[in-house]
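Heads up, the chain below is alone and in the form predicted alone; it's given as C-alpha cells.
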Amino acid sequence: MDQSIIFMTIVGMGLVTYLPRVLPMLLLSGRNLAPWIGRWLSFVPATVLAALLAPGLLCPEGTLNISDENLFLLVALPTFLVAWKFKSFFGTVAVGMVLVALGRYFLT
C-alpha cells in the first residue's frame, strides 16, 4: 500500500477524532451556558457510562442473560450498592474485581 494513503488515512483519523472534541470547547469556552444546558450535559457521563457497562453486564456472551447463571449481572448488583453508598471509583472497581474474583472461583 501507498505510504501516502497510509499517512493520509492517519491525518484523516486524527482529525476525525480531535476535530469533535476541539470545536465545542474552542466555541463554548469564556461563554456561560443556560442553565438546562448545563443540567443536561452533566448528565452525559453517567450515559455514556451505563452504555459502556450494560452490554457486559447484561449480555456477557453476546445473548441477553439476566438469569442467576450471569456471574457479572450477579456482581454489579453488590457493586453497585457500594458505589453508591461509598462514592469511591478505586473502591468500587476493587470490590467488584474482587467479588468475579471469588464467583468465579467459587461458582464456576
Given for the second form:
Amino acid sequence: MDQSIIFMTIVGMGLVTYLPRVLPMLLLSGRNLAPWIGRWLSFVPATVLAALLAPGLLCPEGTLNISDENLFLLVALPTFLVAWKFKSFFGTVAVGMVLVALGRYFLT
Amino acid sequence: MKSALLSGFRQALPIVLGYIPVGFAYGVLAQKSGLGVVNAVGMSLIVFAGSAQLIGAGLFGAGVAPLAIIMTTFVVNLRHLLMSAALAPKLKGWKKRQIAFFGYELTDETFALHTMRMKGEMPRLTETFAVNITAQSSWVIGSVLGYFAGGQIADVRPIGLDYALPAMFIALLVPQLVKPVYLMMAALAALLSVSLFLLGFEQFHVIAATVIASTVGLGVEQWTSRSSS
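How about the form predicted together with the partner chain, since we already have the form predicted alone?
Complete assembly follows, chain above in first position.
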C-alpha cells in the first residue's frame, strides 16, 4: 500500500480513537452523575481489565487452551501471586516476562 | 513543579516497563508489514493504542482496505468510552483544553493508573500530565527500537516480549479487586469475554463483557444492600 494512503488511514484511526476517549470527559466532567451511574462506572476498571486479559491467557493462539501446554496460563498464576502479595506493578510485569522467557527456554 | 514532574515520571515507570517491550513488538510488526518509518512511528504518536496498533499493522500488512482498518480500530478502541466516562467525575474544574490533552493519552494502562491515583485528593496536574507524557514517550521509543530491530529479529517470542501486555493487565487488575463484588464481576467479565471471543465476536467481546458484567455487578450491589438494610 502507498505510504501516503497509509498515513491518511492512520490519521483516520487516530480520529476514531480520540473521540471516544475525550468526548465523555468533555461532556461529563464536573457534572454530578446520577448515583447509580457512578456506581455502575465504578465496576468498569475491574471488568474491562479482566475482559481484556482473559482471552490472551485462555486462548493465546486463538482457540481455548486450558492445559499445562498453555505457558501464558501457567505463568499467570505466579504473576497474579506477585501482584497480590507484593503490590508491585514493576515486579509483576518483570516476573511475568522473565518466566515466559525461561519457560520457552527450558520447556520447549 | 520539578518534584511533580519527577513524581509523575516515577509513577509511570511500571507502565514504561510494559510499553517498551510491547511497543518494540509493534515496531517489529510494523516494519515487517511494510510501513515506512514515518508511518510506523506516526501511528504511535497519533493513535497511541497498543492492541489496536498491533491489529492495525497486521491489517496493513494483509492489504486490507483503509476504511475497514479505520472501522476495526474504532470498534477495538470503543471501550475507552467507558473509561473516559468513569474518570470524568474526577476532573472537576479542569479546563477544556486540559481535558482535551488528557483524553489524548487515555489508554488501558494510564486509565488504570489514574483511577488509583485519583481515588482520594486530586493529584497535581503537572504530575498527571507527566505520567501520560512519560507513558507515551516510552511507547514511541519502544516502537522506534522495534522498527529498526525489525530487520534483524525474526521473532519476539523467545525473550518473552509478547507477555508484557498480559502481565501489565494482571498488574493493573489486581489492585482494582478491593471488594468481593469486584472480584466476582471481574471473573464474570473474563468468562463472558472469552466466551464471546470464541463465539466469533472478536471485535466486540471486550466492550460487551464489560457492559454486561458491570450491569450485573450493579444489580448484585443493589440487591445485597437492600436485603441487608
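We call the rigid core whatever largest set of C-alpha positions still superposes within 1.5 Å between the two forms. Numbering follows the first chain given and starts at 1. Here the structure is a predicted model, which is why all the values come from computation and not from measurement.
Superposed on the core, the two forms differ at N32: its CA moves 2 Å or more between the two forms. In a rigid-core overlay of the protein, I6 has its C-alpha displaced by at least 2 Å between the two forms.
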